[in-house]
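Have a look below at one chain only, the form predicted alone, in structure tokens format.
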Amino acid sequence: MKIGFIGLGNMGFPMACQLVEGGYELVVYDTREQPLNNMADRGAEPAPSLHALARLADLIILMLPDSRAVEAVVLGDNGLSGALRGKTIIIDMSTSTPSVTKRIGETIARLGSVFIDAPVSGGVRKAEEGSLTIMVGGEAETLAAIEPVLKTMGDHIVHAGPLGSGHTIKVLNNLLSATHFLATLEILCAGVNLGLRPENMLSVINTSTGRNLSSEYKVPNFVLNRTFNSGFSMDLMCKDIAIAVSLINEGKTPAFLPGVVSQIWNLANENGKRTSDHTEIAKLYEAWLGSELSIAT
């Protein structure tokens, strides 16, 4: 089986590397030359165009910034849809808007191919380890056909439901992640304001009932050490939150925190000129606090 992989960014590149290391024949495409060269050094075949990739691949994986990019790559001028061969399976592993995912899926089905969503969670570290969580939206028989490929990149694969379900749970999960990150920062700032050290607070929190991924991993690894280099941008976090809030509102679900969470993230994103790592939202709280969240030296 020859696999096409489109989108060699912070997450896509290590995911593509896992496929090569897993023994799959890979043809890759990106608008940037450097990641294509880096993948070529690892044994992948760079494709000169989307059409060329579509003609070569039996299975195509997308790892792109958002639904607009996915739609352009799949259905746009010179996109994949113009050169698909046979019953190609296209897997959108991006974080996309479920309604757009369903629309693309309907179009691809009319062309005789299959479109499935399989977004991931776990960040760059787990992408490099091949231990991502992968949430799949689509038919069970399609999942069965692609599961060996997915297992090369992730160790926890969940069939979320029909097409679009993977993207739905992904944005809801990211909203929850964004919420507990804010809550953790607010508690740490409150403690610092009351004379506590953040590292001492985390030592208690992370062995107590308040622990969460932000307290256990994000704050120690990206905030207290001042690196702010998680590999996931604030702009993408705000995009995911916006999709989740829209879905909640469409469903008329009673939910009071998402609107506030969304406003705070958007404020931080504007202050960062839309180029910041998402962990840099801590700087917004530090500005309000008048002190850094850092380890005592």
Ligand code: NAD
Contents of the next structure:
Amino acid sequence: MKIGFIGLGNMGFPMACQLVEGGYELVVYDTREQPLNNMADRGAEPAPSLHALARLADLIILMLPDSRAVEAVVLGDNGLSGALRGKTIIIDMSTSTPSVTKRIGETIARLGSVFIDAPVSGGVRKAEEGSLTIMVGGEAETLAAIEPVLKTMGDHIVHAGPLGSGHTIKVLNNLLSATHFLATLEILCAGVNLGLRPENMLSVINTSTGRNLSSEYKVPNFVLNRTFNSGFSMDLMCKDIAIAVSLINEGKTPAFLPGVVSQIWNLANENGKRTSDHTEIAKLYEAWLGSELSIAT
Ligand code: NAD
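Same protein, different state: after the form predicted alone, show the form predicted together with the named molecule.
All chains and molecules follow, beginning with the one already shown.
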């Protein structure tokens, strides 16, 4: 089976590498030349265009920034839809907007192919390990057909429901994660103001009831040691939060925290941080606090 892979960024590149290592033949496409050359060095075949990729691939995976890019790649001028052959399955593993996912799926179904959402969680670290969580939205029989391919990239695969359900769960999860991150930063700032050391606080929190992924992994690895290199951008985090908040508002859900969380993340993004790593939101809190959240030397 030849797999087409489009979008070789922070996540797509290591995921494509897992597929090559898993023995799949890969044809790849990205608007940037560098990752195409790097994938060619690993044995993948760069495609000169989306049409060329659609003609070569039996199955196509997308790992793009957002629904806008997904729609352009699938349905845009010179997009995949102009050259699909037979019943191709297109898997959108990006974090996209569920309503757009459903709309694209309907158009692709009319063309005789299948569109399914399968976004991922676990970040660059788990993408490199092939141990992502993958949440799938679509028909059970499509999931059964693609499961061996998904298992090359992830070790926890959940059928979330019909088309768009994977994207819905994914953005709700990221909103929760974004909330944990801010709550953890605020508690650390409060402790520092009361004379505590952040590393001592985390040592207690991480064996106590307040622990979460931000306290256990993100803050120690990307904030306290000042690397700010998680591989997940501030802009993508704000995109995910915006989708989640709009779904919550559409459903008139009684939820009060998302509005506040969203405002703080957008404030950080608008403060010239658009291209920075999402963990750099800690610098906003440090500016308010008047000191760094770093380990004492
Ligand atoms: P990224 O910006 O690093 O990579 C996106 C890639 O898509 C880039 O290589 C870019 O050149 C390419 N691209 C953009 N538009 C294109 C187009 N029209 N045609 C072809 N290629 C195009 O993003 P990422 O961090 O790899 O994230 C990808 C998706 O996965 C996003 O939806 C993100 O929200 C989600 N995600 C990211 C992480 C993470 O930790 N980075 C974790 C889980 C999910």
